[in-house]
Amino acid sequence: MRYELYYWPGIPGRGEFVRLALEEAGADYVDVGNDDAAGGVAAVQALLDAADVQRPPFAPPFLKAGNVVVAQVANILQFLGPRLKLVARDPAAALWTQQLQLTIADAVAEAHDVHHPVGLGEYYEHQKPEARRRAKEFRGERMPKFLGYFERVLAANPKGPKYLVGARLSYADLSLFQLIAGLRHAFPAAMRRLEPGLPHCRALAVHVSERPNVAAYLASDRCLPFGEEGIFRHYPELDD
């Protein structure tokens, strides 16, 4: 099987938490938005606006394979989990995997919302003041909440806390890495506050990134950069 998946070009964004499963699992797949032999953008764009898809998605992320097409990032990885192996087979476990997908993706979400908490479409540089105020609750209300029930969550983990499920690897678990990574760009000085007291998910970021598939991924340029146009920025008033 080759996946094809669809995002906006140049930024790791929402896919970039789909790219790790797959560059994890070694899997064959290609990355439209970024590959112009692939149709690049314009394919992407043209897939959103086919009148012939039964199920279209709504917006990017998208996965295809064959004829199926997978829409949102908690869903994507639920269909990949088990195909790549990065899901239990036991369906206790499976669901409890998903539910914490589904929480990274809430943290995801507040996290972008910080630099746009007014309005997705207007620019950042029209919503400052109240941005500056979401970012002071996030940083001082959300971050620790989510990031200290992640570090719980390893703690308790009955296999120890080097994964948040079981004994193995799953997606789950290169999504809080993802989620740190984007934390630490964003808002450096709030994460070198936080972190002491996170030691499990620290040792998780660094078991995750010098894993073979994804060290070699996070060295190549097919990984792209942290910028001022995706989910993760890093705008210094918003970290003070």
Second form
There are 2 protein chains.
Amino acid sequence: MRYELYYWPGIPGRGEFVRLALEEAGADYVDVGNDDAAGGVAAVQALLDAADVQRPPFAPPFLKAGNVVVAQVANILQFLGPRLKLVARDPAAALWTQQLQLTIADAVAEAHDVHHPVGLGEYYEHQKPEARRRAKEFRGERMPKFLGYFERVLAANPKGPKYLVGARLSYADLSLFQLIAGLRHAFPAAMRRLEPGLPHCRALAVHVSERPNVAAYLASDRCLPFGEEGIFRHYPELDD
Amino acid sequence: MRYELYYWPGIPGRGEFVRLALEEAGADYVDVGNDDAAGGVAAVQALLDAADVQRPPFAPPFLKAGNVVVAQVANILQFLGPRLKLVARDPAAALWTQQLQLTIADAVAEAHDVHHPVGLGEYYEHQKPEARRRAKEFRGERMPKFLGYFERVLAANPKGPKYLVGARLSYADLSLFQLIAGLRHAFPAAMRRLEPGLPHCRALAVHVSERPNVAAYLASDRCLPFGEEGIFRHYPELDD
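Let me have the form predicted together with a further copy of the same chain next, following on from the form predicted alone.
Full assembly next; the chain just shown is listed first.
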């Protein structure tokens, strides 16, 4: 099965949560938005605009797998999980993995809203004072709450604190790795303050980055750096 | 099976999406937060704070079903779907139902952020100018985009525009009903402007409200009215 990932080009963004799963599993996939030979951004937009799609996505990312088109990061990962062996077979464990993924998605959405609190479609430059106010609460209240929660989940795993669920890597671990990487990029000073209290999260970020397929991906030019676009943006005035 | 719903008392909030599914199915459940005999809000807080929960929820609502504790609205509904016969058996249709649910969840989160754009933990009164700015974009761009999307999904259903998925009611229909009800409460003027272009959404809101179990629930004192707390709030200055 050759998977087709549709996402905006040039940024890791929400597409990265899907890319990490595909890369870790060594899946055959094409990153359509970043691959002009596959159609590039025009192909992403065309599928979004197509009038004849029976189950149209609301927004990228979405994944094509044969006849299936799946959207929403958590839903894409839920679909890929069993196929890429990135989720437990036990239904209760799979449900719990998805629950964690949805909580990661909430944290990601809030990290984005920090720099776009009053106008999703407006420039950051037009909402800087508002962003500063939102960032203060995010760093002071929300980041500790979300990260402290994942730390607690890791600590409470009866199989040990290495993974979020059971004794094997799941897509939620890959996504938590990406959330931590994004927060380190966007809020390095706040993370320096918080990380001493998050030993299990820190260990997870290390061991995920060292998995052979993930490490090879991170070193490749398929892996796009964080920048001044997308979800995780480093504006020094929004950090501690 | 007696289900236990854990949610903050006194508001429909995110708990309502779960209540509607339980009520439509005629399920045996207790609304713990609103039921002092069942423990009330103290029981909700106790389960959130419990140190010995192996799979702790991040936030309400969560559902107890025997030994299972499930959180995140979309995940709760995914769990309940097959049990309450509120989702198709076909895996592709179930995936699509969940995708729609997650898009409804995104719309709900944005509707909430309108009145709390710069401080989730602060009072609305301390962020009124910012809320007005965010509301303008929400009414002008986001509401038409989300509702237009669901209208398009209904129109594209090969089984006809009555339901979002196939020829039977799913939990996503119940949630879309609740989203429309919430937006009508919060933004009545904006909805009067938009609804002429949303005939399928309007029809869905009617036929869901007329289902015997839903109608009985809406008329009961179990169904809490929208108010000045929770997700959908009517502040006239934020409407058209």
